[in-house]
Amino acid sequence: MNIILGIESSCDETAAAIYHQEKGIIAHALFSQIALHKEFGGVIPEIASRSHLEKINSIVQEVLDRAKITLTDITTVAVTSKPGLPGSLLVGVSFAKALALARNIPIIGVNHLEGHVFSACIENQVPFPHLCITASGGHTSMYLVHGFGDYTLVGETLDDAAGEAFDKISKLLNLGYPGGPIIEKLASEVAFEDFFHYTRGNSKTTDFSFSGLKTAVLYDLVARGAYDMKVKKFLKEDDLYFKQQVASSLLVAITEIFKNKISLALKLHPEIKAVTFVGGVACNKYIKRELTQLAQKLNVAFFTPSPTYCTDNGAMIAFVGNYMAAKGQFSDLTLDILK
């Protein structure tokens, strides 16, 4: 009977979860570092790695307590080994290797993006093949998923990720960090109207690009006298309605980009049976609503994880670790974050 401990520490969440071979996820715990990085407007790698070092032992103990088991019950430890912030990854991998050595149990290095790709499968019976869009502050990609552990990259961002675009525009407007939830809240106050019609970029390929959109918003702010490039300052701090207009137009543009890419991918791959939308941006209710309607129109099923499984989490790592263990895909104690 496999009982997998999953550990995630790739960026700014310290997380752990327990996957039971028969019962699925039986416990998960997470510490978010948002409050630590908020004043800087983004993740500071050194602060992130130090926080992981401080929290990882207590988070693992917390998840064991919630599952009402001990380390002696764990049969395999799965840990995010790439990609991510090197210092943050090192904390998780070192902890997992020490645990595997001390308990004499197998270890599995899990690709963080693979964890996200299959996060919608934790709670849903998603048919294969399906199209998966992963969207977060660090990554925006699209995969054709053939089966567990079997997927092909069919589109990726050429520059900024979607979440990164939200964060950067939020910073331009002095709205705070993380940008996604703030942008969505402001946009909802003006009914998600598209006021400024920002660029949607190139719709002829399945690759993403959000840098051009970010630049278009910046230049539009300058043209409207709302931003001073010389002193890098937003000039309409007291104009809430203007901020709502920018936020709403940005959100609509990003959503349209996702819709265009999904529509194109489905034309190129008519065998697709479903679409999954995962990663931190998948917490956005407006985008989920629009993509759900698109999927219904295109006659394919649509799935997203629960919000707790959208952001970085240990459950997705434990889930992937379970099927990798079943296939005998173990790592060894030479597991390295650089490979």
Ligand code: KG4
The other form holds:
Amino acid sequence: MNIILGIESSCDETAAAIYHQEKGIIAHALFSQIALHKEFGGVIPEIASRSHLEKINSIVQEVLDRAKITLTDITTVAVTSKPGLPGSLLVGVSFAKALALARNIPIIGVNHLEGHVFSACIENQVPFPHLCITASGGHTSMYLVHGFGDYTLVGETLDDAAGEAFDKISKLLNLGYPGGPIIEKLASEVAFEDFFHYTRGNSKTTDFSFSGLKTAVLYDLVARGAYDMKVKKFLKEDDLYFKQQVASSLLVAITEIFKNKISLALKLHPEIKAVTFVGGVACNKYIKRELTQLAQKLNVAFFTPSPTYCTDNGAMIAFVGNYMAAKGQFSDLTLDILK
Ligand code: KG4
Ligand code: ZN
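For comparison with the form predicted alone, would you give the structure of this protein in the form predicted in complex with the ligand?
Now the full complex is given, and it begins with the chain already shown.
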């Protein structure tokens, strides 16, 4: 009986989960560092790796307790080995190696992005082939997914990630970090209306680009007398309605970009049976609602993971670890975070 411990520490979440071969995910635990990075408006790598080091023991213990098992029950340890912040990745990988050595169990290095790609499959039977859009603070890509562990890139961002666009514009407006949930809340207060019609970029390619949108928003703020470029200061701090208008227009623009890319990918790949939308941005209820409607119109199924499995988590790493173990795709103690 395989019982896989999955460990994730690539960015600002220390997370662990247990995948039981027959029962699926039986426990997960997570410590989010958001509060530690908030005052800086983004993740500070050195603070992140120190915090992982402080938390990893207790998070792994917590997940074992929740699953009502002990370390001796674990048959394989799966760990995010790339991509991510090197210092942060090292904490998880070193912990997993020590565990593998001490318990004499196999270790599997999991690609963080592959974890996200299959996160929608943890709770759903998603048919293959499907189209997966991963959208988070660090990555925005589209994959054609043929089977477990078998996927090809259809398009990716040429510059910023979608979550990064939310975070950067939130920072411009002095709203806080992470920007996505704050922007969503403000936009909901004005019924997701498109006030300022920001650019949607090039709709003829399956690649994404969000830096043009960010610049367009910045210039629009300047043109409306809301931002001073010289001193880098937002000037409408007290104008809640204006902030709601910007937030709503931004959310609608980003949603429409996703709709355009999905429509284009489905045209290019008519064999696609379903669309999955994963990563931190997939927590957004407005985007989810709009993409559900689009999928219905285009006659494909649509899935997003529960919010806990959208943001970084150990469950997706344990889940991928499980099918890699079944295929015999093990790493060894030379597992590296840079290769
Ligand atoms: O997957 P994730 O936790 O971490 C990365 O691997 O980057 O994603 C975090 C990103 C942040 O940029 C955050 O602003 C965005 O996901 N996000 C959202 C929402 N919740 C989180 N974006 C839009 N709407 C949300 N509700
Ligand atoms: Zn991620």
